[in-house]
Each structure stands twice: as structure tokens, then as C-alpha cells.
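Next up is one chain by itself, shown in C-alpha cells, the form predicted on its own.
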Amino acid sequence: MISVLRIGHRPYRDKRITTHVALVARAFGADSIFIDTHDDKIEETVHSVCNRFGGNFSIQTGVSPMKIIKKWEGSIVHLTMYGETVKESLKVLDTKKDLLLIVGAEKVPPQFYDIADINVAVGNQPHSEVAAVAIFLDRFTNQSWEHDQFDGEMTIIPSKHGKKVISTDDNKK
């Protein structure tokens, strides 16, 4: 199980990178992600991919972190720009317990820092939180994510030129 919290969620200001970490957390093999700002706007925008693109990613928001962290019985993971590298955290993470990564949307408070089993180094220069949760999962899945199948009502077909999808009603025919 791998899980995304993200916290100092703006909805004003954040509605499209919040929405980004969700997409590429799913993507790159998140189980779910949980926001600590109440934002329906998110949750209906992420329940949509998943009911086009298939998937059981799951999607909170209005959570308290503090709670979340607390239930937690794996290992937990900041991603900033100040801590270990990548690799070097990849050495001690143990890949069979639970995840949950950390991402902020704004200056994330000290506390943060010390509740991890692990602050991670996504580079050393100020990034998006989006290629943060990209890149680490990457590498944490080995490339994994590449090859999940997740049964939606449409599929993309990669391809060298143009866009195809098939729906699943051409899957059935």
C-alpha cells in the first residue's frame, strides 16, 4: 500500500497542483492520496479519472494529518528538497511495508522533519511536488508502474503518432 499526504492544500491557489500530485500519484502507483484541505472539486475530478481510466485509487480530503500519521504502521516518507538522495534512501526503505509519502504545498512545518522515518532529497534546488512524487516513485516501483493495467471504461493504446483510445465497448465487440 502506498499513500500520498499532502498537506497546506490552497484551494485557491493549489486546485491544479494538488490535482497533478493525485494524477501522477495513480499513475506512478499510488493506492491513494489523502489532502488535509476539504476540496470537492479534487475529489470529483479525481473520482472522474478513475471512473474513465479504471483504477482503485482512492482519494481523501478534509483529513488531519496528525491522525493519519499517528494510524499509520509503515514507513513514512517526506519528500523535500532537504535530506537524503533519492538513492541512498532507496537502500533502507524497506519495500514491503506500507508507504506514505509526504508532500507539501507550502513551507512544511518543522514537525514534518521529524515525524518521518525519512526526509528525501529530490534534488537540491527548489521542484514541483508533482515531479517529486514522479521520481520517487519511479524509482521506488523499479519502473513498475509501466505495465499496470487498470480496466477503465478507456484505454490509451501507445502509440508514434496521434491519440488512440479504445472505449471498452470497442474492448467488448
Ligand code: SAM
The other form holds:
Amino acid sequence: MISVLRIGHRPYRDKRITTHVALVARAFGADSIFIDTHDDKIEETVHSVCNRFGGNFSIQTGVSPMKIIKKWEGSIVHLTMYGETVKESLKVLDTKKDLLLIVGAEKVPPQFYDIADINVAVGNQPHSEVAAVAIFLDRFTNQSWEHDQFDGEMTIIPSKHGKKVISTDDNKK
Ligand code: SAM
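Given the form predicted on its own, corresponding form predicted in complex with ligand SAM:
Then the entire complex follows, led off by the chain already shown.
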């Protein structure tokens, strides 16, 4: 089980980027996302993607990060440019254990640096939580996300040209 915990989400400002964090988490092997601030719009967007493209990804907004963290029984990783390298972190993390992956939006309070089992940097340059989640999950899952089956109403067939999409509606015809 892999969950992402998004902290410091500001609906008026972070709507698109938090949606992207959720969609990237889903596509790259996470099972769920928790977002600290309540946001109906993001829940709606993510449910709509899940309904069309399948999978069992879940989203919960308006959660208390500390409650989630206290209940969590697996590893806790906080993504920050100040952290340990991904390579070194993978030497100490047990990839078979559940993972809670914390990412910030605005400035992350110091207690999250302390509570994490490990702070991990995807390079020591400031960039984006979307890129950090994608690259970390790719490495943590050893690219297993590439074989995930979502079995949705819509399945995209890889294609060099054009768009090939199978929809369950086509199968009913
Ligand atoms: N200014 C904020 C601070 O000082 O905490 C960070 C803003 S940054 C755009 C938002 C989030 O992206 C961070 O909280 C972190 O989770 C993630 N992030 C940005 N650069 C990163 C990096 N190089 N490695 C890992 N995570 C990174």
C-alpha cells in the first residue's frame, strides 16, 4: 500500500498542481492520496478520472495529517530538496512495507522533517512536487507501475500515430 499525503494545500492557489500530484500518484503506483484541506473540486476530478480509466485509487480531503501519520504502520518518507539522495534512501527503505509519501505545497513545518523516517531529495534543487512524486515512485516501485492494469471503461492502446482507445461501450455494441 502506497499513500501520498499532501500538506499545505491551498484550494485557491494549488488546485491544478494538487490535482496533478493526485493523478501522478495514481498513475505511478500509489493506492490513495490524503489532502489536508477539504476540496470538493479535486475529489470530483479524481473520481471522474478513476471512473473512466479504472483502478482502485482513493482520495480523501480535509484530513488531519498528524492523525494519518500517527495511525500509519509503514514507512514515512518526506520529499524535500534538503533530504537524502533517492539512491541512499532506497538502501534503507524496505520497499515491501507500506509507504506514506509526504509532499508539501507552501513551506513545510519542521515537525514533518522530524516525524519522517527519512527526508528524501529528488536532486537538491528546488522544483516541483509533481516531479518529485513521479520520480520517487518510479524508483521506489522499481518501475512496476508500468505493468499496472487499471481495467477502466477506457483503455488506451499505445500507438505511434493517432489515438487508439477501447471503450467498454464499444464492446457492448
Ligand atoms: N518553499 C517550500 C518549502 O520551503 O518547504 C517548498 C515548495 S515546493 C514547490 C513544494 C514541494 O515540492 C516541497 O514541499 C517538496 O515536497 C517538493 N519538492 C520540491 N523540490 C524537491 C526536491 N528537489 N526533492 C524532493 N521534493 C521536492
